[in-house]
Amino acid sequence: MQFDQSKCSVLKGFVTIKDGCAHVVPAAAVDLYFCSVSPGPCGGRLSTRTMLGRTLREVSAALKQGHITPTELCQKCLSIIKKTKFLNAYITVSEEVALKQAEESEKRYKKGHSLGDLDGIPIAVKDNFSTSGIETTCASNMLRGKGYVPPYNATVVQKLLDQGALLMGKTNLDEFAMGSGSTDGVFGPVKNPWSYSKQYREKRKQKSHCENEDSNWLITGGSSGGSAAAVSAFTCFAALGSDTGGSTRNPAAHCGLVGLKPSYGLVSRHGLIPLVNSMDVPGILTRCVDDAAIVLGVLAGHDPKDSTTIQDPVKPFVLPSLTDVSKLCIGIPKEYLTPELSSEVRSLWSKAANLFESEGAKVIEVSLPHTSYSIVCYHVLCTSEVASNMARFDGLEYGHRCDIDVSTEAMYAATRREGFNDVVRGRILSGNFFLLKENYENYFVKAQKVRRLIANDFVTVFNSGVDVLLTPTTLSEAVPYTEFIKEDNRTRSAQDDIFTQAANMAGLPAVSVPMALSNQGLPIGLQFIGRAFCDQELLTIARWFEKQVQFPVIQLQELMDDCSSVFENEKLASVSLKQ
């Protein structure tokens, strides 16, 4: 892949901010701004509409200092969860929940004991992690039809919780996340809030006058697609999703999000619905890449209740200040310059690469000779321990349970049939067959053995000296839905995961993060995948490339009159940042 170096238009340092389009503030500028938030323009309190653009540290600066409390907070964004009821993006909301623990945090604020960061601030989790006391579906007939309620919580939203974080909801998803859309959930598809942002609008309008707009909405990309919108529609600052073979930075390049799949076994699974036990993460959807890092720093660690997790201590995540990137090397796969993947992808990507070699930074091509047949092995270990994974659900624990007693045989059947969607039931089809005696060794062992392979490229790339891979996220911007479900969704996972999936197999850190606007006004996102447990260097990396390409925050003036004040803000956080 040849990188023009003369064609390189990617912006850096701070731009000017017109026609009040708001831009991300810088994670590295924060670090000196974060200290003492702004007050209001009349010199007092900050209104909560003001603070829903801001960063982590911003937020929890001003809980601190009183500009706002935790129970406005949380009731501004379950006012803005209402309004963007029709997004789709929950399928609990947890107003009550929130509330209570808003009015906890606030005695804690006040009595000058906060919990960290991450106190007051309003979450959201993925509706595949099990919370307690409140309902948890994964989308699927199998577990809404009795209103399964788990007794405990998941490792993570433990974590998040012991923080002081505000729960807000649980959000939608592909059923028990098989998907890359979003769309096959029993809830419905979930709406990408940037189908009513004021970048795409103003893009189709120059394009088509006679098309109903309302009715070519985008997808969110999959399979956390509910938390993705959650984030983007400013109803939270940060949520979990799954991540298996994408499932997070999808919808986060789709989304203009940050989405971080950390490496396998420095967060715990327990208490994660589990799809693919082997590759499963819980991963994590922000704004910008400095508040992957807060939440990581709280998730990450040792769980005895996870054997999988990481015996050793785990230092605080705090991310170094980046301003020379000489040193680094950056890695471009040529596989991954697929016919499939969209020019403007492909252009943005050449940009990013120029961009880390007009600064200093070494950037050269490498080879994962492997990756042509990792879709494949993915799909056959994928859908083997989809098969295990899904026998637990059988009508007699737990969950739906069918009105048939003719047999137990007869009661199974029945109740699997009429829990699962036809998607949940072809993988478990075909893992089943994967995984019979006569095929055992043809496919499950032989795709083991190549999934060793994949990896091992991996690791032979960062022993030749490679800090970094920069890869595309996905092959183009967000498609409308009509046009997604032309393809089933075996077809398009396949599409989709095509450069996400290889990490989750080698168990290695990987984050999306938003790079630039399409021709049609729609985030583009480009994948940094590191070392595995160098993800505090990754996240380092990424933070750099962030503050550079200055990725546009959506405008959904349109959409929710509460928003104006959000971007309006962000003019005012911009200019009282100081490099």
The other form holds:
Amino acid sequence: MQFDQSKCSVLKGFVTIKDGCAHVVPAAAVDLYFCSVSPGPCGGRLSTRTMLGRTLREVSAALKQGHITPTELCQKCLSIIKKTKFLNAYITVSEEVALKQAEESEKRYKKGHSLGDLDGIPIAVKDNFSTSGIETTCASNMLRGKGYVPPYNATVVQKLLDQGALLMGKTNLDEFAMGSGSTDGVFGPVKNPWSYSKQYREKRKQKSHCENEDSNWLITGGSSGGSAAAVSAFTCFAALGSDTGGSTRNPAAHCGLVGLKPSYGLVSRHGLIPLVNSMDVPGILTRCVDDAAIVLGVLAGHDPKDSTTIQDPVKPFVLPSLTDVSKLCIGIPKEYLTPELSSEVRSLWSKAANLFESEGAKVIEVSLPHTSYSIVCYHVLCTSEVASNMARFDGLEYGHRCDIDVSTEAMYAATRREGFNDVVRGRILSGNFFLLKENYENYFVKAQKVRRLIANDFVTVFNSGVDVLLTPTTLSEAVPYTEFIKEDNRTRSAQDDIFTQAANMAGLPAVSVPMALSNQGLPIGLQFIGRAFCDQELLTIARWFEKQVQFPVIQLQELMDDCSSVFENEKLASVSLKQ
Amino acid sequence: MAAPMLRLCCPGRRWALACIDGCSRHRRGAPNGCTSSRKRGQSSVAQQPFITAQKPRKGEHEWAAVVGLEIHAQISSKSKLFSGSQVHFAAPPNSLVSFFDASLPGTLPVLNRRCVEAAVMTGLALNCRINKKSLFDRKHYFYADLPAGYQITQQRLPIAVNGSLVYSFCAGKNRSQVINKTARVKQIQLEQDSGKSLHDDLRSQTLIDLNRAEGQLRVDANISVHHPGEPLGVRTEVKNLNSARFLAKAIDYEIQRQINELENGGEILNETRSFDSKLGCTIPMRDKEGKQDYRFMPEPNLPPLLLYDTESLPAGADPQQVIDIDRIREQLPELPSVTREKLVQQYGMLPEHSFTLLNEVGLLEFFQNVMKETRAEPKKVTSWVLNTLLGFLKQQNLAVSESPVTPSALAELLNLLDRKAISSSAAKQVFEELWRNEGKTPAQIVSEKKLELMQDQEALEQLCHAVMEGHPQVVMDVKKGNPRAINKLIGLVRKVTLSRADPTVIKEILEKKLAS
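Having seen the form predicted alone, could you now give me the structure of the form predicted in complex with its partner chain?
All chains and molecules follow, beginning with the one already shown.
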């Protein structure tokens, strides 16, 4: 694999580097959350409350200037985590670790030896990344049973810690990341913070007055829903997700966040408990594109422990400021205009295309002819790898082991029956069916061929001069949990991954950027798909778009004012937060 | 995970043809199933010629045996095939296990460069075609010593294919006839070893050792029998044979068992069997019952393994990142067949002797070191090394490196013999002394034990005279024309000289005296 920047040169001619400040969230908007004072990024000492709503870049600047200390920031985030416990975003809160890290970060700042932009920044990590000394569950009884504590850090986790980031905890997900709602984990579903936003509540009040306020809470999307909720609810500034078919971009779209799936091979998978090795990529969830770029800059690069990472050195990610899009060519894949697409998303999609066009970009319709085969092809490849990857969970070395000891085989069977949920077992069963000698050619090999065709579709389009593809991320905005569970996991995954998983099949970078609120007051995101290893260019375009659309900040003060009642309700729910 | 393994496959049919063309025809022996007339060449397993020939008896229907081998050879490397943990023989259980070896979730395989080089070199030595692109696959089965639930191997596109090994063996009465044969090698693949299961039947427990550096060689033999001209028979697989000797025994046993079974109206099941070395028989294995579907799948965490040659080497490539087949070819040591040919040419050595020299680890080097320091004839040296030295080593079950007699000491001894300072029987005595390893040189031993030959012609003549005087009857016999009588006189003279006189000199003196 090559990190070929020459292919991305279309942007090089006219970009200039400007100041590093993010332009997405005006200071005034931030204050809607906790604070009534708006001192601005270059003002005097800021209150920690103000800080929480800010972007990673802004808070990093504040830390460097001493407006706030890492410990203050950490404590504030911990208190929000406690307040928003009912969201079920975290499986494990690593309070002690975070405070200790904050203390060390503080010492460094005092000496003036900050490790970089992430020093002292609270982050969260999806609970399918190995964390040394911190329990890692994949939201499954299989690992939770005996409390699996990895003896090593995933490379991406280690890189964040090496930069001084504070690890707030491990976030909730669908069991082994198999799902698109963050509803199918052993710790229960994750609730979308937007369910409690002022924007959504006001719209709902207009429509109905009698419904139970909390029973209609929304799903976050998934499977990285815990990470999305954690960032969206201001408990941290960035979170790691994983993205196999859309698991980072989907919840990002539903939670009003930027969700980045880097190019396959740009970021190490070592330590990420795999779903589909050939498609998994560590994902990044942040409040703005700039923040995602900072985190990607830290994570990207060759890892000797992951042979599929690029060999070439990666340059630091500094996003040039794009002011002129007239030389850009935006592709609109016609196959993505499906009947299931909600009219609102559809109209925003076309609005976005118009925006580019009106600013001088060339916007053309393109064809990815094999798109319709993508989902079924993904199903075969995904379940096959799942069948293989899950084989190691046999109750012998780690994790859950049943009490049956008549024979090793009986122990395996019962352990796996008890340890995995229906979704995981179903995929293992399908996958093993596809891998059987008699089926291998007809299913697995065919699916691989189709995968090649799908990847070639993208190559053809990009070779024709298209710089980036613009597509919806999801069919619609987030739906209520009660609505979501009317369909089973498999149906949901097939539906919800429709726009996202082709990028995984082709290994391309893709980012979901929130565009606007729906009529219901819920976020809708659009997706940009770029050329392989042109992540920086992709993000540059995404940032331009982000700046144009001025997506509103989530207004959660109502929730916070009212949190005691929410907590009361929460006691009735069966979901418990493991700490 | 796993000690790196090289797997050489010579599956039944292909190997079979080589064997049938050669001498694997196997006739039903005497009713008791006598197998005593079989001979086989001894060498490393790749050269093992599985000859199982018996003289056909008139009127009996011939059987042909077909044998294919899957040879697992551990690569001599510092670390494992896919992890950085070390490889040591006899390390404490589970002391050399990395997170990857224990299959902790999230760990990934990283290919060991040294193992790839070893595989390429093996492929070149076995005249294989080296695949410039090879792939890794997962082979799935549940077993306690396979923590990932799959083994990484090279099923579809292995690193080397279509090789051959020409081997020779000695046949005939005095093993003096050298016969050349060719065994075909289907493929060579890099494969991670599974762990080791230790079954404790008493406590009905199985203990697992994930170190995996189990042994240097393990062979699975696929065996079937059929009548020549008829379709091949159903095969059985005898697993986990760990020495050439047991391999040979297991094959012999299994061929005979299958013949007996078929001739008694039974049938052969396609099954895996194990070899009981104590009982000398094969028995069905119980623990992997039923047909396995290994559900092979590409290993997604290892990109295709690309190899280069001088022509295809990308310009400016980092030598640490690429493997150049041509460079490995240059490093290939002299192959045994070439060395043997040289020995025959250079020293006039008998071919069968060249085999023995090469088959015993270190023996060739020992021989060459003796040659460097001695004026003795190569044939003499060969005889001493192969008969005397090897005989002593075998008797005490020692390796060449453990020999108490050094090449220099043997060279000095042979020099004494060469300039007739001692007799050959005295030389044997000196060798025995050297074997005791008391730090004495051959010259010291000769002088202490007074083993030097009598050089004093006059004294010898006197002794001969005295013997003739003392045995008039024997002298009479000689004179009467009994040709063997003189030997008796020689023997008598040697006895009084305490074997220190050269028999040819004695004979000359006696003949002269008898003629006068």
